[in-house]
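Next up: just one chain, as structure tokens, the form predicted on its own.
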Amino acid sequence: MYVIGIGKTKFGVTTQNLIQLAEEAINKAMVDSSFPSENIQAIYVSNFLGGILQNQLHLNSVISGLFPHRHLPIIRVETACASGGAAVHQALIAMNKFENILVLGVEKMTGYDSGVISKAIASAGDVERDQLPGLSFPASYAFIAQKYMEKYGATSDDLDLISLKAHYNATLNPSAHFQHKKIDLNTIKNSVMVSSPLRLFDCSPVSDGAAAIIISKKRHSKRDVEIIASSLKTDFISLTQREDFTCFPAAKLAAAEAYQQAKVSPSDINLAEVHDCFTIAEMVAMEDLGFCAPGESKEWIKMGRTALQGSLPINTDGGLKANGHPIGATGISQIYEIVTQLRGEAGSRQVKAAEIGLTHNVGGVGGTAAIHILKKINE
């Protein structure tokens, strides 16, 4: 399977509504592919909060209005923050029936009271175990950070370096939420405490945005990128049901399956987009994906191995932390970045000799994990 077109809006605070964002990303993907929209045979739509924030469920039928009189099969997919990765996974399964599929991720999150947003996002957690007791996602990830630090000796200084890297990369990304905002280490260290040890700059922002990709069975141009693996696994939704708080089994299992599908190992990956909804999540992801052993991610970070010029650049677009996290669009935006890098079109953030890239998209606190591996096609 091949990604033949990609499109993305600016992430951040916008005046556009849900459908305007979707339409922009779709149009950009169509233009990028030079592919007639009449050739699209099915659409998968990733969205998490439309039903809660915009009172807009049945979004797939709304998107049908952008393709008038086509009567396409359109399916909405929701797996919390992993909705984008899950939508791509489902689209690839559907390629046994269709030749060309559009996958869209979209979210409108700004313009609402913080309490409304917090409650809406909390719906990705277990009602009885998490929501009613007040266990928010910042608190859950703070608990993970505490346990990780106890077990492996990591410190807040390590988390600060992840945030610093993310914000630097975002300044090189024209569509990033924080593209125009330079953040230094002092600002990160002195930001307000959200849930100890996580400060404001350990947390991804509330963002609007959309991303779209077009997948085809056939290669159409030299810019196409091959998808060589797709895996999705789930786990208990709540931390209260877990035995180990320093890893996500769903991500480990999905990664192992993806490596097997692609016939590659972690050492073959040249760059990765990982789900850094909080800085600690990036450290956990590096180990779940097999890039380093448990407890070693802090050393990689200190050595700069995950920086743009490092041996394994991670979140070259700024990640969820600084590129932004419009939830339904995130997993597809990750693929957008990997495709851009493998095409050699990432400009000042371009990774040298990028051949194989991986995306890691997680819903909730490791409840769902989608892994995709993509490969540059060499003539």
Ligand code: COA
Contents of the next structure:
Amino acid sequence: MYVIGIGKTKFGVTTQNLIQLAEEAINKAMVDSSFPSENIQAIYVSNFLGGILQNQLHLNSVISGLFPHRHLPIIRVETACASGGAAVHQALIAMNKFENILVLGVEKMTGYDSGVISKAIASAGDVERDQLPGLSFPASYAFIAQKYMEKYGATSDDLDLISLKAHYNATLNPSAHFQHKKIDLNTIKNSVMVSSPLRLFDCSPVSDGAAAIIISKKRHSKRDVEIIASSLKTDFISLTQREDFTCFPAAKLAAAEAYQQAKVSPSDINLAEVHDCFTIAEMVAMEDLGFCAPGESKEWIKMGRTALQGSLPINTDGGLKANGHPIGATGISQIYEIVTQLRGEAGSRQVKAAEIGLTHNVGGVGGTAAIHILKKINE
Ligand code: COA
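Could you switch over to the form predicted together with the ligand, since the one displayed so far is the form predicted on its own?
To see the whole picture, the full complex is given below, headed by that same chain.
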């Protein structure tokens, strides 16, 4: 299977509504692919909060209106923050039936009171075990950070370096939420405490945005990128049901299956987009993906191995932290970045000699994990 077209809106605070964002990303993907939209046979739509925030469910039928008189099969996929990765996974399964599928991810999150937003995001957690006791997402990841620090001796200084890298990469990405902000270590260290030990600059922001990709069974141009693995796994959503708080079994299992499908090992990956909804999540992801041993990610970060010029650049677009996290769009945007890099079209953030890239998209605090591996086609 090949990604033959990609499109993405600017992530951040916008005046566009859900459908305007969706339309922009779809149009960009169509133009990028030079593919007639008549050839699209099905659409998968990733969205998490439309029902709660915009009272807009049945999004498949609304998106149908952008393709008048086509009556396409369109399905909405929702697995919280992993919705994008799950939608791509579902689309790939549906390639048994279709030749060309559009996958769209879209979210409108800004313009609401912070209490409304954090309650809406918390709906990804277990109602009885997490939501009613008042557990927010920042608090859940703060708990993971505390446990991780206790076990492996990591410190806030390590987390700060992840944030610094993310914000630097975002300044090189024209469509990133924080492209306009140059952030230094002092700003990160002195930012307001959200949920100890996580400060403002450990958190991904609340963003609007959309991203779209076109997947095809056949190659259409030299810019196409091959998808060589797709895996999705789940786990208990509530931390109260987990045994280990310093890794996500769903991500580990999905990664193992994806490496097996792609016939590659972690050391073959040249760059990765990982789900850094909070800085601690990037450290856990590096270990769950087998890039380094448990507890070792802090050393990699200190050595700059995951920076743009490092041996394994991670989150070259700024990651969720600084590219932004419009939840339904995130998993598709990660694939957008890997395809851009593998095509050699990433401009000043281009990774040299990138051949194989991985995306890691997580819903809840490790409740769902979708992994994709993509490969440059060498003629
Ligand atoms: N990182 C860095 N800066 C941020 C930021 C973040 N995560 N969130 C907001 N800001 C900045 C804004 O750009 C703004 O800067 P400006 O004054 O220069 O324009 C300033 O902080 C205030 O923004 P505001 O929107 O009022 O922030 P807030 O206090 O309402 O929200 C958080 C901050 C951390 C609570 C919010 O970003 C949040 O909830 N993040 C987590 C989202 C989440 O849980 N996603 C799902 C993960 S699985």
